[in-house]
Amino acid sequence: MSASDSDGEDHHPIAEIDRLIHEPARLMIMAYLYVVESADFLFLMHQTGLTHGNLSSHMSKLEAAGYIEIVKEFVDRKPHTMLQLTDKGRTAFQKYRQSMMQVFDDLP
């Protein structure tokens, strides 16, 4: 089958890529959160290079999907925001990784 064949088959691993995670900024956020129990907002902002507004926007999308949990509290009268992957987010990221590995493994 050539790359131009289109028989409606959606079984190719790239068709199963979670596009919410695949966006580069959200992929960075998910990857950082995948390897830690939780991370604070400023740490993620510095690690990803995202601005405050960009990070907040992407966090909101990931939270709405149920992929991350955002905990806001005050520490010494200063706002402090912590993020962590939910079980759903951890599972989604693992599936994303497997799908991406399959995409590359399937290349000639």
Contents of the next structure:
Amino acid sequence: MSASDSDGEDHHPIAEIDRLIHEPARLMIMAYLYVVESADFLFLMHQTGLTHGNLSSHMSKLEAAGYIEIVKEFVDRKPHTMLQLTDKGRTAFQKYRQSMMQVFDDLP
Amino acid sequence: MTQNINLKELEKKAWTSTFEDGIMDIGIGLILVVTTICQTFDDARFYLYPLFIVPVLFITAAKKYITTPRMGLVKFSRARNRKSYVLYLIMTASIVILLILTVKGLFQQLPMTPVIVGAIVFFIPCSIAYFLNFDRMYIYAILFTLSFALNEITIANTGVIASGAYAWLISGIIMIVIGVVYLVRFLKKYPLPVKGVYNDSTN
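Just the form predicted alone so far, so send over the form predicted in complex with the partner chain.
Every chain and every other molecule in the complex is listed next, the one we just looked at coming first.
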């Protein structure tokens, strides 16, 4: 899914940028989940300002890529769905940050 | 570097959003109201001390039944939790120092007792403000200290302990009013979602 996969031999920092994360809404979701341990759907919706449908759609893409995982846990003896970054997602986000910084550092 | 700052800001924004409900303000205001009651009925203060459980119960219940259903649930990072533990440690140490000084009767022997207690009264809310990024608490720290000073001056002038209680009540009411304003804004900003809707996509 990342740009580097599609471009094959191209190792320029821009080509390394993960396009799945690069989309602004998904970048915001990833950033929020990166700075907290986990959050539920409602909290993310309020923080990102995304609509229910939008957030749901982006979540599905990130989940399909293995970047986020859904954790079922009990809060006050009631089942609750929490979302968190997977190790793969965390690594991908860190790599994305490095790539972006490198892109701008390389600018004349 | 810019990325680091932005992520820190993002985490801070998520964290401080948990204070948008005004529940803490109301809870702390209630603590001052209970302090007023205890000081007004000084002879029965030991029977009234259990009233301090009321603000604690209020904060716990309000967060559970008002804030979380509207705002959602979040678990913050270990770094954020570490800050909270440091705060608990400072608060516990301050309370233990105050208790030791009171029980041992050392307050009577110290020459600058009101200044020392006043400094602790100022220091505790400032620590809360700093470690919890709860900026309104800096203003409350000033209110606390002013109330303490007013209380001490009134008692010194009248010789009656109950007479200074109004100082705590004024600050308590100010905090409760601020908290209610925040709470009303919070309720408007975060209406109760339709049950089950927001979990559909994540299930």
